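What follows is one chain in structure tokens, specifically the form predicted on its own.
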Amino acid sequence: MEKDYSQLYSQRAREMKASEIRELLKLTQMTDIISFAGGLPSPDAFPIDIVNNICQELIVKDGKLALQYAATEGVTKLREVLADRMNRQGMDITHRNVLVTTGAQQGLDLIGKTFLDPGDIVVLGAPTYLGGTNAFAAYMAKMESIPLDENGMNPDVLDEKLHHLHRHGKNPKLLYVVPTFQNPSGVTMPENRRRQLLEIAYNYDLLVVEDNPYSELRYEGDNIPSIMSLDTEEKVIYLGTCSKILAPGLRVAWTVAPKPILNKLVITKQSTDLCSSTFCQYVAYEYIAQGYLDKHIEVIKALYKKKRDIMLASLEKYFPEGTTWTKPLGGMFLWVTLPEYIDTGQMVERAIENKVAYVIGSAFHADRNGINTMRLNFTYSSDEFIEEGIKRLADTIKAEIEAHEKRTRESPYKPDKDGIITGV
């Protein structure tokens, strides 16, 4: 019997829960399962030969620097090229606004650690990125959810929620958004809503956390300015990453913030890991500085657009009536809504038996709603497996619908014209 150490854990640790996505991914490592579950880039997108050459040259040219500790803020020349790329996308920053982190997830953790006391309020979307809610929950924050529509977070609903909270003496600190090709829904917030969101943040003295890992993966339509590029009052903290546009294994990401905030985040990071991998930062720098990244993004976009189109066509072909899904213009995910009587949390075991995997929708709701929804990733699976996986998932859903209809036929209780159940 394993020894019980629970009485020694901190209150924070006792309340932490394992990521449902990470736990599900353990089940999907079997080679016969087609997985739409993880937020994984296609391994075919990794520029292995170029990175191999960069690593070999790096050891010879700058090995003594690349294998040494770096400043907590990160390697200066990497921060400079990142700032330059973001300024070309409409921002107005210098490298002194950039903190290199070990993945964007560390950026979220540092923000939580820096700003949140137990009971502090974070406002976020429903659904929203699970890693965001987990990071804030780790610091015992309370979540207030704003339902999303096809254009992301509705500013009118947000304003109403904040007004209600303030009337009851509750003053949120952070507003967390993934505005472009949102994880998990795939929807994008238009520019007018971004401007409205900023005005609301100014009115209520909120910091906006803009998590933006997918914006460069646009397959159609016009680019939309980031929220930070529209900010005039230094109320936005921005998160970017190489994970979706280069390789997640490098764990190179960055947080951009006003200098006073960035300085505090640096101090917070010093107690976390001193600095992110120097070697990986040098690799990322060389890849960007040598002009590979922008060309590589175009290759990725063509690869992923094809996969998205295959998945959308397969959904149209195989999914039953009563199901709907988003049609993202970019990113890595789409969001499926099933009939309200289907619980995707219960159905996932049947899906695994049918050798296909997804992520349950309730995992992306801080209030655990959305039980009839699911997230599908279209970037990881091979083209030929996408259609087969959707067909397997459709068969699973059809079986659930048929089982429900059978239960309804056999039930002695039936709803009347007003939906009220009475005995027969």
The other form holds:
Number of protein chains: 2
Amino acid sequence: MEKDYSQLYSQRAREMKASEIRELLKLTQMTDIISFAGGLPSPDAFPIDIVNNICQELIVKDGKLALQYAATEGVTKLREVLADRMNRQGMDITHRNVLVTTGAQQGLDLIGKTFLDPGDIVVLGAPTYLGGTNAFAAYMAKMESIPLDENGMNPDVLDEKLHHLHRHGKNPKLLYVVPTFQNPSGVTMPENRRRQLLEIAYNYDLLVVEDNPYSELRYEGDNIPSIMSLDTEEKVIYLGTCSKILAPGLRVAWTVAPKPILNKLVITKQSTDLCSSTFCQYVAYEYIAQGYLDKHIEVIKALYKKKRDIMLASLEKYFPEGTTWTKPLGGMFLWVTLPEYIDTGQMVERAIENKVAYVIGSAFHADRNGINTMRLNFTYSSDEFIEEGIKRLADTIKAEIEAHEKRTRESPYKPDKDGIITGV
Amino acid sequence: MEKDYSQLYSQRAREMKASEIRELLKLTQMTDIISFAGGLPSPDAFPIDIVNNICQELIVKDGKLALQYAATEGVTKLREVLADRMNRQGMDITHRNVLVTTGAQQGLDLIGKTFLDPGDIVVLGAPTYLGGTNAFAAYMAKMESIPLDENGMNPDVLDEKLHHLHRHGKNPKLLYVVPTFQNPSGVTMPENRRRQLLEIAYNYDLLVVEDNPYSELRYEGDNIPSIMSLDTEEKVIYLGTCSKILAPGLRVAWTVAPKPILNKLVITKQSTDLCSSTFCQYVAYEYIAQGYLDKHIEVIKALYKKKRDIMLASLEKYFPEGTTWTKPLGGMFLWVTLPEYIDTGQMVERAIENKVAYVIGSAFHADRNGINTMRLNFTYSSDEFIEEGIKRLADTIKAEIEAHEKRTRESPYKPDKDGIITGV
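Which structure goes with the form predicted in complex with another copy of the chain, now that we have seen the form predicted on its own?
Below is the whole assembly, all chains and molecules, this chain first.
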């Protein structure tokens, strides 16, 4: 019998649950399922030959440095090229505003660790990136959700919520947003909303955490400035990553912050892992400095745009009436809303029987709403499988709709909200 | 003027200080100082050509996997070779007991995050590894120190301390030890002490955290079983790392734990960084699986044994009467104790003027004792600089002793403990 250590766990650990996404991923990896569940880039997008060349040069040239500990802040020359890149996208920073992290997930963890005491409030979208919620929940923060629309977070709704919280003596510390090609919904906040959001953050003395892994993967439309580049009051912490534009297996990402905050994050990182992989930082540096990144992003975009188009066309072709979905202009995900009576959490078993997988929408809601929604990833599956997968999923949904209609026809009784039969 | 964000920081972040070691390291890297301060392996110990060959093969063979996200637990085949290796060292585990982490420092962080609520007690040595103390302090734990002797932690003293704490209603959760070639002192706990320590841990229902980065770097004497390999009650969490036997820049380390604890640590890691660098895990796997690790450890040991011998001989030759030091049988550090009236924290400025650096002993004491002690690293400096550095350090110490003797001769008054002149 396994020993029970539960009395020894911290309160946070007792409350933690395994990410539903990562558990689901394991399942889908073991079978012949067409998976729209993961948040994985396509391996076809990895610049394998370039990385090979870089490694060979790098080990000979800088091996002793690349295999040694790095400064906690990260390798200086990598921080410099990242700062340059951010400045070309409208920011005004130096490498001293940049901290290299082990994935942007570590940036979220360090922000949680640096800012959140138990009971502190984080305001975030519903839906929002599950890894953000989990990172903050690990520090016992409370989440307050703002429902999103097709333009992301609505500043008026946000303002109302903050007003309400303040009236009840609650002062949130962080506002967490994924403003561009959001994970999970694919929606993007327009510039005017970003400006309004900043004004609200200034009014309520909130720090904005702008998580921006996808903005360089734009397949149509014009670029929109990052929230940080619009900020005039140093109230934004920004997270960028190489995971979606180079390769996630390097785990090279970066956090941009006002200097006092950055210094605090560095101290927090010291006790967390001393430094991120020096070797991977050197690979990322060479990749960017030698000009491969910009060229290769075009390759990735062409690849993913095609996949997105196939998925959108397949949805149009196969999905039944009563279902809707977002039409993202970039990124990796889109968001499907089914009739209200369908619980995607219950349907997932049938989907997997039909050899197709998605992530249930409620996983992305801190308030566990969104039970009739799902996230679909369009970047990982090969082109030919996307149409087939959407067809399988459409069949699964149609069966749910038919079963529901059959139940409705057969029973003159209607269950009320609590599921209790209340009679004719 | 810089903005002040301090009212937004979490309580833990307000209490965190930058590691004195890492701050000192920055200083010593900028000058022509001979530094015994860092905990760095010698770059001469890095198997650069082997890593180069491995990378070339690996990217061609497994590039798509090595650049993708990994499971949070780590790459399975790496976990398997690590489990095999641990079993050859007397453990009885499978890969399901192994979690790959970003440096052993992340193992410490995940243990803190998983077990420690504010006010929980961690028992540890005085001195002990600063990164351990900092990792646990970040979760607002309280430290209780057990003074070490030349055989590490004395079980009788530990038992007495635990008895005392229990009588006052305090039940520590973790016992943190670096039993072999300890950082910072270089001392090693003999097997009988390890067995006694386990009995005490069983009696008081304590989890033992065995941090073991150095045991494979033994320059003389017989191997001593790890505490985990002696454990019969599944009460030990073990931390191993490639940092000292391959290269720290890969940040590949591992935590071994009973399965329920390992599963909990995995969930904790999910929200912390999703996974460690897949690419570096593949490099480490190939390095171990192809049999390079065992061969190369012999190269490192020969290199470091010579450095240790040079440092010990130089200490013997140059250090003044009244100073003592440990004679480690392995590892990277030794520990110097100066006359009680010398404060190594005040002396460090003079040492740096004399172009030599060490880490002040009090940094390794959670209770800030040990002000007349220092840690010396013997692995990083080149052979020819070790003797010169020790000579400079000896001169610095001699100057302190002479100044003290001069003060004592000139003044018939003696300051009492509080530094107040109390008269003849």
